[in-house]
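Okay, so here's just one chain, in structure tokens, the form predicted alone.
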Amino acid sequence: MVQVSYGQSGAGRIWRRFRNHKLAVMGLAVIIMLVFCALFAPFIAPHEPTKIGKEFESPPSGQYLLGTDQVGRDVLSRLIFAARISLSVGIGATAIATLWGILLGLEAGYFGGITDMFIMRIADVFMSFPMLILIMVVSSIVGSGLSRIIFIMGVLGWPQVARLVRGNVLSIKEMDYTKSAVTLGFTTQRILFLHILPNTISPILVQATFGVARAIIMESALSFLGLGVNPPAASWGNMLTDAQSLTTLTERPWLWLPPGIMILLSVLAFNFVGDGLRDALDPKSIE
């Protein structure tokens, strides 16, 4: 049985072909840094970031480098801390919509029939409404918070998953070492994931990697509309949604410009290195 193996000498060829993707590099440096900021945030933060101070809505200056809010808190603390809140909605959301979308692309492209038909429909009807107004409907219902968006973006996510699996499972259900196993009588758990799910991880990792940027991207909009992370925690969607007013955006853009960046910033460098990802593990691809 031939199966798609990453050894040393695989993964150095990975990594030599991700390396010559200049972008997917900047974008991994950028992700490095974001989560190194997520992790020590408390040491890096030079103020707390729910402590209200005296000075309101104050330009960037030696002790707050990127200014105060409306009510003093340091904008630069906030925006270290609300790194956290992105990477743990973009990174929670994803693992569970995958997670979920491999088991049950999985079942439906392996088992087909009334199983594919059930698992595909239902994934056809998650899949017509707009994912933001889906999530922002849930987000109504249930109520907001951290864990509560992670869980509803993480659930309704699944679909592109699955059925991206499915398609791979498909065709490699048809392929001779596949045939080989069942011939064998190999258990479906051990066909499955011993040797069909290792032969489509690559396109998966891509999709996640994208995954990750569009949960980054719900969730700053969610915040931003009063639905996702609940204030004072720091997000960087509700630090956007101080920053309305016309006057606000014409004279204050230290309110405005940073956690824009930042969405901006990270959005960019997750979907790099997807791309970079993608070209890396694409077996056709030249070095």
Contents of the next structure:
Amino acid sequence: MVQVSYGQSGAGRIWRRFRNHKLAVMGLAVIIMLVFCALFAPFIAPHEPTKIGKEFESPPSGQYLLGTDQVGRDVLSRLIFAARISLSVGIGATAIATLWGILLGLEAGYFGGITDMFIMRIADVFMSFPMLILIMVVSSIVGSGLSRIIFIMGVLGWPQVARLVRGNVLSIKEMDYTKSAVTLGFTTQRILFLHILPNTISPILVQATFGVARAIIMESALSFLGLGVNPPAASWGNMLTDAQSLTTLTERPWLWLPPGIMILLSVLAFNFVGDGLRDALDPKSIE
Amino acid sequence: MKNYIIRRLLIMIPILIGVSFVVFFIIHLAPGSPVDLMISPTMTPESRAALEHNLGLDAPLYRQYFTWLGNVIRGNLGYSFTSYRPVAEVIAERIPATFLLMGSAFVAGLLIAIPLGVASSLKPHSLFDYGATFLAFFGVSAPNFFLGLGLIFIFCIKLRWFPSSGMFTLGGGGGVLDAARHMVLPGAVLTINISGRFIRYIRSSMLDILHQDYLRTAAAKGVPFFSRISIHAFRNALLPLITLAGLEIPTLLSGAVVTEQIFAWPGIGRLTMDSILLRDYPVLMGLNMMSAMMVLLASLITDILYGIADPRIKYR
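Structure of the form predicted together with its partner chain (previous: the form predicted alone):
Full complex below, order starting with the chain above.
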């Protein structure tokens, strides 16, 4: 076990290692760009994303840089606004899942016995569904929409995190520093959150970064199938839905290529950053 | 070993009951009723009530659940709301198509991933390694509906090499070759996803092993390079791989849903999508139970294979 130091030197060392991973640095740049688009979408977008214009399916031109869609909305503006959807689903769902996973994983690992049995068997139940199918069923039933999708994916995503946390807690609770904290009579809460949690935070962070990538892919698949974010709100997934028609696919590539590329780029970016973080945070990795 | 398998199979029962409980209540707590989709505007309230009664939808929810569970234990999964055929039959006729697609993609994915993963672990941080890493991340990150559309665009529309949908040519004679031609594109989508995952796994588990002492010993006593890698190293790298392969099964099933939807492949995935849209509760329940069972069985088989690959592991 390597002592985690919180000073400037620790963060600096992690950043130095992270920088060595070229793809991760590129991923970080893409993410920063996406966040920028999401935050300032109304200022960057040349048109209103839901405004119906006069020109239908016009190819890219000076006025509409990426052309217009079936009802004359500007594709570029919709693309920029959709960054908001993807990022909020990715980060929101992962945050909920990670929070739940941490709490339940800490409980299961630290208390053991019946608590552990109970929590992990429920985790087994949730992990034995194909995630996408379960989310499809739930969202077709409770209804789709942005906040619902975030909630459903967040609530169903906790078992992976819980397993990871539980495994780490099992080894950390045998460490001398945990035992001495118990001997000193600290409250369980304090031990769990101040002594155990900080020492398992790096794998959680790595897992969460990959989780964001997974959530973005899942949201776009759901929206693509019509069970996620619904039009007129723009999501990269639902922008691709209409490309299933043969004429769009053959004759209007500006309608389906850009949103597809955006999904690919953002998922790649989060996966690369996750990989870079894993290398950078791994105490075993060589400088 | 036998006891271990029996115990694992017994543990599956409460998990499957848990799964059925969760899914049943989620499905039935939905506002509205599947009857809404079946009635015509001219139907009287009486005949609507009769229809609900026939389908067993008027009983209290917990009673419906126990009726369903009782029937399942007796081997009856119920009848489809839309086609009125037994659920088991409806699902069974879709299974071969999905297994064929997933199985071929799985094998093809491994055949691509193993050489690439092993080769990139032999020369880490080389140009080849970076290429393989990039390919791996691309395979994991490319959404399969976008990949599918891209492949259709290139290979069906531009090159006209492969058909874009279905399993057999309409009005054609059918046959193995026809199905194979239809399978190339959906299979390619899944293969890209799968090989992407495995390249990384194989690379990192090979990297862990290549520095072990026994490999240096093997080199010292003059074992040729190829058998050192393939027999000494790869066999040991196989262990974590088997576990990970088992864990991929649920992801693979999810991927199949989307892929089958795009390529109109007549398998489980499309059936799932259709029964979600038509609110065919019995079929949906059956599908969820089946996929949960597949996932659990896959993890059991994974553990058994693990024991075979690593003689040090004893199951009791």
